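Take a look at this one chain, the form predicted alone, written out in structure tokens.
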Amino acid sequence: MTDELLVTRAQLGERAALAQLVARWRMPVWTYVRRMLDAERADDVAQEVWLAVVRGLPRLREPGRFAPWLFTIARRSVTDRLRGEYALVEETSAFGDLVGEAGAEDPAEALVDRAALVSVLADLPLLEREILVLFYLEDLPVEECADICQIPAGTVKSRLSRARRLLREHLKEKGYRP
């Protein structure tokens, strides 16, 4: 059954359709969130995503666009969590109570296995990491990445280019040869 049909049925109140959507998308959402945050926070944020999905599903006007809508919610949830944590660190460090922690085909992409890629992702800046995760690891097209990040497709392409370059540099530092 397609996502579009499941969304429509879930909007009509069919719990089994909602359960199928959650079963189908639970791991991709958690994986995306995990790649943006550490494991401790990923579970909490993924739950927040699904709560927002359940609340917002009746208002989704284009059931065929469920995946970009879902990843937009996930992105906003990650961003909200990071914003809240950054604000807390700034607020606390202002009082001196807390010291913050430092927190297309490409040869590098072709030669590196997923595990190595995931381990290097944490070293990349958030915007570049997000684009790599959405494009390569979630296999979303440039247009859907643009919708999710609310940026033009050209910006997605330029971030992908910068992310690939940074990825190659990080891989060289860690001893991988593209």
The other form holds:
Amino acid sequence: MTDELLVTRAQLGERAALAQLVARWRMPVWTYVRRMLDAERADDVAQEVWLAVVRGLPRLREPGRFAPWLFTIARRSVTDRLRGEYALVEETSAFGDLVGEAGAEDPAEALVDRAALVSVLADLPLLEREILVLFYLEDLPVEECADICQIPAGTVKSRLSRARRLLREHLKEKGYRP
Amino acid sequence: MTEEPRLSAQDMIDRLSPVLSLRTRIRAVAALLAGVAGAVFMGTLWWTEPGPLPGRTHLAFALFTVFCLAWAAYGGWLLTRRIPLFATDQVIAAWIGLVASLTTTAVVTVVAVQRGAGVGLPSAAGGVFVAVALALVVRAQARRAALLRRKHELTGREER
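With the form predicted alone in hand, show me what the form predicted together with the partner chain looks like.
Time for the whole complex; same chain goes first.
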């Protein structure tokens, strides 16, 4: 059953459809939240996300776009917890986006092993970590990542490029060889 | 990546159930309707009170009206921000609202007539409430019908 059908049924008030949506998206939401926050806060924030999802679901106008809507809510909850950290990195990221643009299409950086990715994610800066989680762990397309992070698609690509570079450097430091 | 969330899907649904419970929704709808109806009723009594009133009575009427409006605002806030009303709930709530508007209008008009005040103002005010409630019924029905149509389309597409 597609997400759109499940969301439509949930919007009609079918409790079973809502339960199925929670069951289907619980892990992806938790994975995103956990990669952005420590274990202590991850469960609380994941619950907060689902509460906001249930409250907002009747007002969701495009059931076909459930995933980006869900991650936008998740991002908002995470941002609330990391407000200070986000403000700091947003200020310093503008220059980095310009620098990163040049190498955005480097095919050598295209593949990243998921397990290796998870093992070093916590060492990466917030914005780069976030974009890797959304793009690689959640398998969201660039356009949806752009919607969720409220940045242009070009910035997503440059941020991804920079994130891959940082990731590779961290992997090398840890002795990982692709 | 062996780490797992502490809450299972069932735990999560259990934690969401207070927000989804029927009782919570009924309470919110009741607060809104009772608040609005009470405020209208108080306003009518105040307006139709014969003869000049002492200041203390004016204050009492004003306080009762504000009290009712506060309940209405609380119910409205619950329904728009805290408690999800799904399409079917919205249809039921809109019909309850329509019945409550009609009843309040009838009661207020009768009170105004019995007290010798004109029926113009209560009927006009009641008419506005009934019109708003009717519009909400139409909107809720249309939204539910659209969702049902989409559900059948998507179900048909998946079965093919």
